[in-house]
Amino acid sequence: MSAAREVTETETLSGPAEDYLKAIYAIGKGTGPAATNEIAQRLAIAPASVSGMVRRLADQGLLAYERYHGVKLTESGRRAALRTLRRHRVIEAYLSQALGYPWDRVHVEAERLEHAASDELVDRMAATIGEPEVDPHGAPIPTREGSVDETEYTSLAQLDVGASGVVVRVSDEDPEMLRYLAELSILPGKKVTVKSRAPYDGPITLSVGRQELSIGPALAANVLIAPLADRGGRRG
């Protein structure tokens, strides 16, 4: 059997095999398995449809692939995800400081664009708006030499109740909840307390700034928060 040809960084990608590798990923938090179900659910494509892309990748270098215990990102593949990456979110920072558009719309337009943006453009962007660190959501921006902050945090849901914390990131992919957490007042950079949790599964009640309110845990967990005694000094 011939040995996989590895991508080199000068070569393109198409647009599905960079969703590919971006949603494997983030399943994986960077270096662990994602089985087919799951990049399947996530792209929002039927599972049978993942085989002869994940064969491909594997073939290019990109995957490491095993029958039934799922891929893995190489680190040709783990480099190219966080190019997807980074484009991407730079896209989002550079679309809301310098043009203006809203956090809940940001990511709908860099979906679009991230695939036809050259490396070259998306540094020119960056530099524009001061080289920013994270975009919109709190979601860490890669380097142009490909390393990332992936420190993990705990979700607002699991925060003890009497504990406090700054929300460094929100899911970004839906418009609704992000208009929503924006009413609220939910946003990176914000201070909360939690300070009471109803019994199965019922209202987590918060003090956010100045008012009070309640949301339900499947809000907030998708809503990270630093506990304030670990934050050490991180940009939220």
Given for the second form:
2 protein chains.
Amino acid sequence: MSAAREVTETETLSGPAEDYLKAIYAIGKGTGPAATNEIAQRLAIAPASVSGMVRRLADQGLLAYERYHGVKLTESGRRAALRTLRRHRVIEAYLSQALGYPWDRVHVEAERLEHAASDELVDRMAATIGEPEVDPHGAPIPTREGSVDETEYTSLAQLDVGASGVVVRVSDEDPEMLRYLAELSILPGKKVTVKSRAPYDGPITLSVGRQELSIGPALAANVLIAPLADRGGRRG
Amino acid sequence: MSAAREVTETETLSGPAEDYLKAIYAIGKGTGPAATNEIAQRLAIAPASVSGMVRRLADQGLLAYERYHGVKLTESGRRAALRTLRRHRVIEAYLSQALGYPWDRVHVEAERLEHAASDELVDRMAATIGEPEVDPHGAPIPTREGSVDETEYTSLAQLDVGASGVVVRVSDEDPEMLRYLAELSILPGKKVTVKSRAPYDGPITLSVGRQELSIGPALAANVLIAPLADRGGRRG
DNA sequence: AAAATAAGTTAGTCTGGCCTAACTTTTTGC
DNA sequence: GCAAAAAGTTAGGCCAGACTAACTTATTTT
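Can you give me the structure for the form predicted together with a further copy of the same chain, which would complement the form predicted on its own we have just seen?
Then the entire complex follows, led off by the chain already shown.
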């Protein structure tokens, strides 16, 4: 797997520019298109501001942009996004494992550090904690070479009654939700089984370890599961 | 020594603003005045740019500014400068001790991280490596409460022939110089003795451990010494 | 004390990145 | 297929922080 080392290329992106690329990557899952409005919403800025930045990024060859029709990452843009994503997730993992940072706050701190940390620092962090493959919320860490595990998982909200699975990942941005999930012990690696599901998008009852508990579908949608093959699986 | 915890106050300074305060602190040794030109030179920007920023910082109560007559830090400005200095030096110490960062590169990395790292992160770093009192170059680390050791040391260039001292600190900004000093094993904690000094600002011969070597006065000026009382001491 | 030099400031410009308001294009719903 | 709604863009501002060029104030030299 020793791929050729990627050339460092541009390397001089502003913090905001990196945030745009990350957002576009997240929206399009790496390769898909991203709408102006959605970028604006993710970054909490006005749509008009997005148009301007998007043009600049397109000029730098990072985006494919067609007026009135959203944007896509170019190959070079995708690589830049993955570099930032790697930084973010390595930093999260490092803060958590090496400094005992609480998992509901690593995201915010990493958001700020990811634009300042050098690749060397990030690589040293990764090496120090044993080249982690996922961040504390279960998100896969892109490699130095720019590849990333793109497996799509089922959300807990979609798991059939009776089905079991292992929690692989939870959404990382909402500290309060993270604290709540930790309280319920819904954490990456835990096995969960769906016991029942109330109609009309009602609460979902599930068991985690020896506990039985009930959560709403909105929360369940933020918990990604690797289904176990003991009974059932997905549900359309 | 458990002083009352400082109030966090403003907390929202830009990166450049923090750099200005650090520079002004360095020039005035904390309390003295700083000249516009010298600030400009340290930050590698035009003097005209300094006038503008200095006005903004004065408006925020961080500087005492009198047109055409340089600036001084206010108490609040001094505290802000020391917060940044603490961040910088804790980060340097952490990079060096926890991540094996080479000492000639910690400065550059810390310059970028010091504006992004939260106080919580810096405090965790400090705690993890045992609350260090100096950074890898021997510079004292300000406390959380904003006090700092202001002892002034003699430079190696000023040490009398025959006098000995312990290296306490070396200048941290020039990586090449740091590599050279390390090569000569002129490092914080090492004992040195001046053997001879050539006239007209000529080379200084000294012994470090069992080695004997010769350095120029420009380099010697960047090495601060705590004199030992075995023979001689300073020289005017 | 006047002239020369150095230091510092203002004026005006630029870029990045954001904003609101007004306009245009695309999509949607009937 | 056309009108309303949604999405996206341009125009025009603003702020921070840098720049150069031109000017003012301080300091030094003679």
